[in-house]
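Below sits a lone chain in structure tokens, taken as the form predicted on its own.
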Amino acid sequence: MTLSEPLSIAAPAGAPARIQHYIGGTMVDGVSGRTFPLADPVSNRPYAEVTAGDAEDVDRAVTAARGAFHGGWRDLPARARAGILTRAADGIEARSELLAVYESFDTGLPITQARGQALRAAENFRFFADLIVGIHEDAFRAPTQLGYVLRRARGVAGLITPWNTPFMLETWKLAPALAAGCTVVLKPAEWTPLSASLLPEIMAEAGVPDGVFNVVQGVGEVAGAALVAHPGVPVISFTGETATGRVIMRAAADHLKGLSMELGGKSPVVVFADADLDAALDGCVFGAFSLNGERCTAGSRVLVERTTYARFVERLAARARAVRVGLPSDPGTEVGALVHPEHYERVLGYVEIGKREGARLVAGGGRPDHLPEGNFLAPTVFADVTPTMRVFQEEIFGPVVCVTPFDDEEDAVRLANDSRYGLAAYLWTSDLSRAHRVAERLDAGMQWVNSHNVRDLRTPFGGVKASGVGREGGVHSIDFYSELRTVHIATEETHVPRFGADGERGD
């Protein structure tokens, strides 16, 4: 392909030209009739219109969800809900290739990685189907009483999802909310709503009753804000940037809503000289550049012990230059197109900031020569980055990694924690004692030692500091969508101080 040859790309066969709301079991337009265009990230040309939801549409969806909640969904036995979730997983697996194609086209993710996300989405439903059947309530036996805990679904759950791996993250919220007995209103990201357009069919086939699952399309500042503000939605689960999370917290405060928010990250990768450096290099490259670098848990700050720093930077730069950047639909592509021109310009802006701040650019930094249009950026590596630089401190959310040397364990911990974020951290060392010492001191909600980001769905997922509020995953997800009520039963006569007893004797 030459620089003058334009990219030719067409929407996937069967992709809708108009993406609507799904409310009460019916595909509907918005009350206002307004729409906005949806473009793919390779050509940046519109291929569909999306219904622009507003407060009236959200109210219709919440009304439908409340009716379905009180109409029987919350009282459905766990085994019955689990069966529906399992059938939903079957429906996702049956459409896994179509979902991957939609996701890759809409987000710019490489098709091979989009396929993995589609399969993970099915596993989300299977996991929570199994969990809700096997979960148990706590019981506490005391000398004079027995206490036990009841879980009761909280009502309508508002789910607001991001654009980076949209379908997988939608199911990560949908599955536990439905398993717990909540009904839902989903607000997908406005930049990437295509794969969510398959959910109504999947849910209906699985036997989800009308009104239990609803979708309102639209921009976050309008539809998302209306969902957060609605008094009939007691819980909000949000994944997105920290600034938006703050806005949601303020808006939710009026109704004291339950919040679970997984926000931004600037996760450190700490590489000690005694580590398996080949494995650490693999982890750094994959962690920084998979999913186009558009991942909250990306290892975007690589901290390397000074004795091996120069060689590690050289090898990391060489690997970054060899990463295959190409069309998302090409199975050989490892980094595709960034999701949207607005985000693309933001990431390019950070590349320029890094240069101005004095960071040493050792790989990437611009558009690959063979891709004359679209939101493409060559994997970018900055070396000699200091903690005062914006590229060290601020989330870039693209295929850009910063490398910084450290002198000893104390220095490594100081640099790793020198961030307002605290979502994930990665540690590479062959010293088991050091691994435990450092892991205890790192400000991160999740850590991996001698591993990249391998998720166990049973474990709590979430961050500290500006990276979020609350935890989801396993039983933590079910608890978030549930009200926990404790019942105490006296098992024998108890002694109660008899206040005012003298008054009965007429004294």
Given for the second form:
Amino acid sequence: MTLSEPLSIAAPAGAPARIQHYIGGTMVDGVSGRTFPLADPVSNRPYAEVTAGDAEDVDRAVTAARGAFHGGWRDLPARARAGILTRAADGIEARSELLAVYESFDTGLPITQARGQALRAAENFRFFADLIVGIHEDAFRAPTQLGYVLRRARGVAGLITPWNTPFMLETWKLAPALAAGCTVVLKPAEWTPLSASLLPEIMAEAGVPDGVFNVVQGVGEVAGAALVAHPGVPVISFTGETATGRVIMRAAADHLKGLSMELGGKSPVVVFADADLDAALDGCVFGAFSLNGERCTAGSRVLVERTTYARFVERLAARARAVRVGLPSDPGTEVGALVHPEHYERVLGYVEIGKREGARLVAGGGRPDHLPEGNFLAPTVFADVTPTMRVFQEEIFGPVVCVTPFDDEEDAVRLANDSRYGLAAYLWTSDLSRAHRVAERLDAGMQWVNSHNVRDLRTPFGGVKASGVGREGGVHSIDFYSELRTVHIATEETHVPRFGADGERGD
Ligand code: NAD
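Here we have the form predicted on its own; I need the corresponding form predicted together with nicotinamide-adenine-dinucleotide (NAD).
Full complex below, order starting with the chain above.
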């Protein structure tokens, strides 16, 4: 593209000009009638109005969800709920191209990556449909009693999601909540509500009864906070920033709500000199820059053994410079536009902080010349970053990666764990014993050895330290949306100490 070519900014055909709530099976405006404008990240010009939900709207949605919970959803046989979820997966697959186009337009994610996320969203539904049919309730046999566990859906689940991969993360919560028998109120991120606007027709078509699935649009501090404060919502599943997580935990404490908190990250990639360095390089570039670097599990701190450090930094910088930054809609684009001008300014701010702190800028650091407008940042690599620098410690959430040398295994573990976060970690080595040794010592909820982030949906997902509280994924998600109650049955006569038995003799 040349400088004189205008950026393509037309909203996708069929995209709604007004994005509404979905309550009790109907698309509705908010009670207040207020809206806010929604812009795309390439032109930053508004293309739609979004209904600004508030406490009254949340209350209507919770009332609808409670009605549907008690009105039959929780009592449906698992097979029946699974059938509906499978049809929802089919509906997502049938619309996967449209979903990807919406998502890419709204978030700035490259279209090829948005396509992958749309298919993953369908898999979320299919996976939890299968799981709920196969899931069992535990039984415990003891010499004199049998205990068995009853699973019961917890009620209305409040789901609050971020903007980075909106549709995928919404479905990652929706599918297990619905599978477990909860009804839901979803509050999508205010910067990226477009793809969620397709959910009502997908759900209705799949046979989800009215009121089981509700969406309240709006800003976090109003609509999200009202959902957290609502006494009719016993569980909140939240994905977003650690700072927001703290606010939500405080607000939820008054009601002793069940919480699942998937928070921020600053994940290390540890590259030992004995690794397959070509594969490690591919992993580092993809881990740092895929999804525009707006990824909770991004490998944003690359730690490289000193004997191979200089050469590795050179190769990483060369690869970063060659990453194709472009329009999100272009299938050749590898890094698109950052989601919002506010976020773009924040990421650019970190680039300036890194320079001021004395980190060595070896790639990127500013807007690519061929993209004069929009929230575009050239993939940025800082070398010689030390652990006291803010760019080493703070989550930047953009296409910016820091590289730091280490001397030996001990040093690598120390640097990797020198973070308040602990979401993911990546390890590259050909020494099997070392892989196990280091994996055992890393403070990270999820680790990948000689691989990038390939998820197995059955495994526990979540972070340690400031990266989260609780685990989702597989049966862990179902457990979160369920109350487990235990029934103990005596199988033999049980000796009961006879308190007060002396008194009976006198009668
Ligand atoms: P955010 O915390 O600003 O917002 C997340 C959601 O919370 C939005 O829907 C927002 O409207 C809502 N919200 C904001 N304030 C609220 C309040 N007071 N009460 C209730 N809801 C409120 O996060 P973001 O900027 O949208 O997303 C980026 C962050 O999400 C990053 O830190 C990233 O690491 C994290 N993230 C984590 C995971 C994970 O699985 N651990 C996955 C993706 C993103």
